[in-house]
Amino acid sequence: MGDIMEQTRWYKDSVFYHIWPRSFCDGDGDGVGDLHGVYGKLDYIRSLGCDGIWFSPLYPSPGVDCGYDVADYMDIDPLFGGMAAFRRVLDAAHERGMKVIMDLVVNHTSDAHPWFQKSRRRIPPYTDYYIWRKPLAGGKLPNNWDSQFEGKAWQWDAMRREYYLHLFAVRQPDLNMDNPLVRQEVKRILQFWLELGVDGFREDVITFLSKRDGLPNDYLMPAIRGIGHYNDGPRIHEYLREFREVLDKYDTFTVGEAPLLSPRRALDYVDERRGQLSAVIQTQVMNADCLLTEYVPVPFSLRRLKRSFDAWQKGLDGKGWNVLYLENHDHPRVLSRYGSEAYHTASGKAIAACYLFQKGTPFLYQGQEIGMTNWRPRRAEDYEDVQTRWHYRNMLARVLPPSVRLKWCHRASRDSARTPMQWSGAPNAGFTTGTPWFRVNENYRRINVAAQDADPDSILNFYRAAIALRRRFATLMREGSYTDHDPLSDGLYVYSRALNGERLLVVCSFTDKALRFCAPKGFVLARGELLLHSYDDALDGNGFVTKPYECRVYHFR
């Protein structure tokens, strides 16, 4: 490779499919999703119109946080088929014109990683690969920071006789990115996978890498103490620029997970003149029915969702690039949150239309395309997720009885996005011929790929049509302006894209109530072409009365 490769920004015309491997498709019958199963579904993914895949972690891992506790960065877990199976999938994806990006998890490792085991024994050069601190007077914790998953952010290690920092699970110790040897390790990881042929990375909580000097106490964020001292930290851009020494030798797509980051601060990362990332995955679009986390619920507000859409579309316009998403492995199913299970098909289509035609690179999470819904187990013990279990046993237990706590988990748990993919009405939803590692949602006989593939009016075929439209108007999608025509409406989301006299008008209802829609100024519906719609109805002048969760997409010249 040369020193610098031209960045073609191919990702601006791409649509990515997000695979959470453990629950996607089991190809060898052991009950766990794997790369053999992925290989058999590549044509299905391509049939959606997707030309990229993001894999959640495939690395060897004890599985405390379902792969986000990495024990070896340069291998594929035998559970998923090992490196040979990955190479086979990578080659087959490329043969189909599909890109592949990996999950890069370098804020923390597993405590089973050899680096940590050597660090706790003070074996050079690994002694300072992690963030260790002695106890304060009286044996107190080094500071008052909270972890995201399990209580306080410090864990005592009896072997080293010091505390280590863990911003997530207890068994996910944070790496010390201030150590140049650790940054050199990250660059080796990047080089390894890029030389193998992967096309980029989704970089897990990448804005958390740089902790404030001295690790001071945090008195501003009582629910998540510490986050103001490590999110968007003091040396983060220095570190990312160093990683670009490797990335710039390849034509890559790098997507940083950026919790709580505003569009203005995001430009420091994604500005196309000076940024270090191609795009960021922000979290504000997932806060339309909660405060910062799904465990602090509030009623869904379409206004709040639109404010987030508008802020990012306008804030990055002409300067940086957006990622478009409404569902992934870290959040409950969006149809159960922003849509309606009672109006399953209609609300699934409205969710698709509301984000697929914005400016940015869309991501589609496995099962979203068929409107998979939240899972509601009868027992708290059925949950697997470390975050869910901790909230049920600790945070929620302070104020709620068990039956109410369970209902909160039904609404908030990430496990709803991690039940096996519903391929058919066959046993285990067609996910496996063995015993599934995790419980299948009981509605799989009604909601599955096979049934929707055969139904031209299904959510699945609506996604296919919407993505095909996006490709038909690729230049408009990539370069066109964005306008929200009714930001104050609590029931309708109406936006347009425009470029050189060509316009798309997207109308989405987020209610089961009948609402009078009147075309925005400058649009005459009779002069437009109705390209996509969720109900078969004749036009009514320059407006219409919406049916529950109705959506329409018009084209004007």
Ligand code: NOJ
Contents of the next structure:
Amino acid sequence: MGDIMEQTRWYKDSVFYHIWPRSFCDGDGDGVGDLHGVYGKLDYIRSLGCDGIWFSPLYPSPGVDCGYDVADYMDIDPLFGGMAAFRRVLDAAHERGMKVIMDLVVNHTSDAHPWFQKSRRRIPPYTDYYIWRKPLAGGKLPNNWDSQFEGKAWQWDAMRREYYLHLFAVRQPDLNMDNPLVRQEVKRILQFWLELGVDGFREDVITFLSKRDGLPNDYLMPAIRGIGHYNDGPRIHEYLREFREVLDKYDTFTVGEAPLLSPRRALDYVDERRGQLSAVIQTQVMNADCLLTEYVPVPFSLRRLKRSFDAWQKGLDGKGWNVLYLENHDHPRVLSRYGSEAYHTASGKAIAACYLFQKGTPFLYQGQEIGMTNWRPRRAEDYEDVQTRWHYRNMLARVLPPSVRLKWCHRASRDSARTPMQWSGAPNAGFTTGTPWFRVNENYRRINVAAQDADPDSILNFYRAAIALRRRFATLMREGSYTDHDPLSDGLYVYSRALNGERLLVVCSFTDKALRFCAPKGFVLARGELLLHSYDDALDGNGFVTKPYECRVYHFR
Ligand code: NOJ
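The block above covers the form predicted alone; next, return the form predicted together with the named molecule.
So here's everything in the complex, that chain up top.
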């Protein structure tokens, strides 16, 4: 398989469904989602038109960061059904023509991982598996970096009598990737899962793996202080090339999470001539209503959203491949952010249409296809997420009273999108027959899969139609060019894809206001075929007046 250029790059024709296992479907009644539950829903996922699944971590873990704190990379947590249940799901997915990618979390481990337990006792060869430092003079921390979840990035270990670095939770110590033995371990992990038959990896904060020599202080970015010295760091490409020694023996899809990377920098990773990663998950697309993080909110701007899509569509065109997404387990629900809960169905459809027809591999996050909305907690104690809890207690606590803090978290917390999947109007939304591990969003009686399945005009059936449409036209897949026809509008997203004289025009309104849409130059709507729409198909000259959050897709030949 050697040369990546010769591989089929099957992922370019795929649509992925992202499962956050804990909240997807509980098959054994213990209140936690698991692989037995997933098994029973594979046909549902296939019915959406999806032919790939990304699993957030399934490995044994203390669960401090819901599985992103791995205690054993080569097993499946019994909570999720263990290895036998995983193999059954993998086989059943493959039988249905679906690929499966795992989450590779190797920037850090859990502190419960045996490597860490041995490292803190200085047991060879684990002594330098992590980033240990002595205190500076006067007992000061080794540098001024912040962790992204819990205060400072250094934790004192009383046993080893040194600090260890943790860019995330205290119980997520960072691995020392400069150590060749650690890289060897990563290659073993890759090999293990690929031999088992998985089809690739979503690589957690992969751009954080290489820290700048000397771990210098950072003066640029309060709150994420240090990121300038570990994101896109000095040896990252060397490491990724080394991992390819294993990956290139298989036909894989590798998607790296790449916070804050510009398209130009991303090309260093995804340029197909270099072939380090198949694609990256960029984060700008989640910043249309906030500054870098949802905890610093600003009003939603469609122009910002379009600028981000546009930059990535153009920036990688012909050189590298995009991942397309608007939701995952790290962000509150997109319908509550970029859409409108008041215009639930219409805005859910506009959100689907605004990204599914772009060039790249689309990802859907569980519940997005029925327009799940942000969960509203009653009490701060209801929050499970380590990051939210910290923000509630610290950052926000300094300035805000509790009621305001709760509202803030409702808008910003990852937990807003981690409530159990709403399968039906049955108790606990049909997610479990037991007691759910986490609160169910109270709107499940209205918003659920069973109800939308039966309704031809639902968001769910719109996703099905849109994905089927995407597959019908080569123009919407690998080759067609992308043009944003109205970048300055803050109400309408109008883009087209074109190939060999065929064109598809997508019009999405992101407002409840009536706007006059006029077809872009060169398009005569009356001559086009309206393939998908969320209201009626009225025309008014060479355009129409939009209804709230209306969307349409026209085809021209
Ligand atoms: C990114 C993951 O998506 C997120 O859920 C996790 O908390 C951090 N990386 C740390 O692993």
